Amino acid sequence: MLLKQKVALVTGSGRGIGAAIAAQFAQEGAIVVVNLLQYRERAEATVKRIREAGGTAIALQADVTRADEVNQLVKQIWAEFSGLDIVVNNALSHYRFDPKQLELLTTIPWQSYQTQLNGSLGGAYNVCHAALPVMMTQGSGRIINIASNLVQFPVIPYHDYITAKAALIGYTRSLASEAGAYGILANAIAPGLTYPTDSSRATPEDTREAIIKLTPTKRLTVPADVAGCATFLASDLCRNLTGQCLSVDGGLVMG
């Protein structure tokens, strides 16, 4: 098992990409903390699936945009498991990938940018700020931030979302430059349009087909694709790779 007895926190993991990562981590032997903001029943369903497959998981509520709640979350994890080895910052402010509802540059308010920045960048900052002292004491750790391939290829200009994910990639790299000395590796994953998820269900079929035509593998990314990449980055197979952003999009973005 690649992650045997590693303690992993996956934010926003009651559904979609986060749930797939949580399940894959558990399959590889990790003790998984399924973080939720709301929809406890979905988080508990993820935990149930993991346990039924022989894994170990618990669900803990915390709003990652609130530093006090995140600090309490990490304290709970420490009290329960005496460590924290892996953090996946997957949570974000709610977003619908619907080009028909796209806000234009001339009309989009700053508050839309701020909302996405608070979710993607602010949430990751709060979690890392709380988790880093634990990882530094341990002398090891893995931080994985979920970004987007739209930063490099804004095939549809979701301005606020793309701006926030670009900031998250910058944060990942600055984090990696200092944390490496403590044995902590920080990387990002940039999925392409991932289907099905709650956000991508709003994407019209013609848009999905257009993206598929541009993609070398001729298919959309699925949550399991992202989970596989996250497992690699979290494991000892990844020993000296940090500050990178790996595109998981069937080759839509290369280089």
Contents of the next structure:
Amino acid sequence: MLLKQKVALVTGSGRGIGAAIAAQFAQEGAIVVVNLLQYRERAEATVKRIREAGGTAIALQADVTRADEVNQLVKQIWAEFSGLDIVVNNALSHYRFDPKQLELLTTIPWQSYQTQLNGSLGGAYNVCHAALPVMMTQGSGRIINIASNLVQFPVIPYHDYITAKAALIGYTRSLASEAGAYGILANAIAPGLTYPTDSSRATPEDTREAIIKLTPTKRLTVPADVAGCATFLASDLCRNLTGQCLSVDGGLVMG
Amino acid sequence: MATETSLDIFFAPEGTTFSQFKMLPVAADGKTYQLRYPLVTPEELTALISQLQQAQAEVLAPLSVNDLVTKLGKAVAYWTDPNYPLRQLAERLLPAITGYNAETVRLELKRFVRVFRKKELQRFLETELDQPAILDDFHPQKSGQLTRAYGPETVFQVFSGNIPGLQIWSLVMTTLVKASTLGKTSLSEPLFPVLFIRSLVQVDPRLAACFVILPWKGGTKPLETVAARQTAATIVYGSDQAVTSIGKLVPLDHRFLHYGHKISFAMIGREALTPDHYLTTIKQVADDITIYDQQSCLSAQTILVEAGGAVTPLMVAQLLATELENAQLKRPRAQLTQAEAAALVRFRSENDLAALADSQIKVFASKQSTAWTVVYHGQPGFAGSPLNRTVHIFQIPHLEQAPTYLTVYRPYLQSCGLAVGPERLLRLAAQLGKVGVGRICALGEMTRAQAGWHHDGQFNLLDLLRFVDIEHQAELAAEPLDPDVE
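Alternate state requested, the form predicted in complex with the partner chain (shown: the form predicted on its own):
Everything in the complex follows now, all chains and molecules, and the chain you saw is the first one.
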């Protein structure tokens, strides 16, 4: 098992990519905290699935955009498990990849950017800020931020979403730069269009097919692809690798 | 099958015979080296010392101090050449003999020999003697008299085996004052002095008669009694126990210099923990701890870290822990003896227990090994460590408060690696000097003392010398006795 006895927090893991990461971490022996914002039932279902498969998980509610709630969450994790080895910043403000609803440059309000920044970047900031002192004391830790391959290849220009994910990649790099001296590794994963998830359900068939056509592996990404990469980044197989952003998109983005 | 090579780890003038030898096998580079040394008897030692006395009179005494500087400088120059066969031999064998990381040995050896370049030897001389030529002749002094200095004819030197190469420090000093040497090496590092003397003999074959270097088990009374009594001076490097036991054998009217147990430490001011400096500071501290695994008395055992910097003293402990973990990959610590490993395990469990009882104490330690340990204390204090990359970090509100915690260690304090701004450097140095510290140095340089330092607060050469004055009146009184006087 790659993550035996490691304590992992996966934000926004009631569904989609987050849930897949939580499940795989648990399968590899990690004690997983499934964080949710509003869908308690789905988070409980993730936890139930993990437990049925013989893993260890609990569901804890916290709004990652609120520092006080995140601090409380990390305190609770520390009290329960006396450690925090892995953090996956997966939560974001809800987003629908629907090209038909795309807001154009001339009409998109600043508030849309702000909302996405608050979710992706603000959430990651709050979680890292609370988790770093714990990881520094441990002399080790893994931070994995879920970005997007749209930053490098904006096939469809979701301005607010892409801007916020680009900020998250920048945050990952500067974080990695300082935290490395404490034995903490921080990396990002840039999934391609991951289907099915709540965010991508609205992406129409022809858009999906157009992306598949451009993709060397001739398929879209599935949540388990991202979970595999996250497991590697969280495990001891990944050593001395930090500040990177790995694209998990079938080779749509290279380099 | 691996080839075998025999190598003498002793030095004695040509023609010396010993009744019995012992071999110590050491594996290095796929070869087995049989290190050969004699089991010397007190009678053989007596004869050797008397030969050393004679050689001193015939070879060393007639040489000028400048000649000696030139010859020593040439021997050192050989060692600054990476292709010098004896240096290559030392680089191969010392890691195998001592257990130290090969890269550390290679780097530190070449840095160390540079301290003895010809110009540095002159620095040693001129730091302590206004006129080094008084080692050759009587020279007029400002006070009116004529003065000449004499070194002891023979010196019994007891070397410690903790740091490769360190032995030549005192070998060079005694040779500069024209003393022959009987050196007792430790079997944990018997090689370097022998190789260095071979270099010196390469420069001037006559010097071979002036050195005897032998390993024997420390505390062998019959040998040490002969050595201490029949030589003119004794210098001991080692534990307090070694110093005391040999000290008892030295006649009262003989010079006895000793360098026993010492503790060094570091103090980091908040100005060295700013966002642009803290990483360099941590790296330097880690180097000081890593080089030769703190076996040198110059390495920090405790670090006092001032609060109020951009990173807290606790973060310094955390950063140092990561740096020591990295060092283990780059330059692994030497394998420990069972006793050393047991001491570390005991140290860790004591501190783990203390940490359970006191939330101000935190233990950071390598997993599944004893490679490194950092014990953080949230209160000011001072403590020794069992070495081998084990260090205490004490938080202190202001470095100016440090002397309070140092006073009880006064007889043992030696170097302080001090990282503060220029304004505080002299003020803090004065406070540290008052409580017994003998050397203030830069972080990252703690293990590398510079030419001309006062070892343990003493002179390098002056303490070996005896001065003879011809008073001015005697000169004046001699004048009328010149048959040619008017």
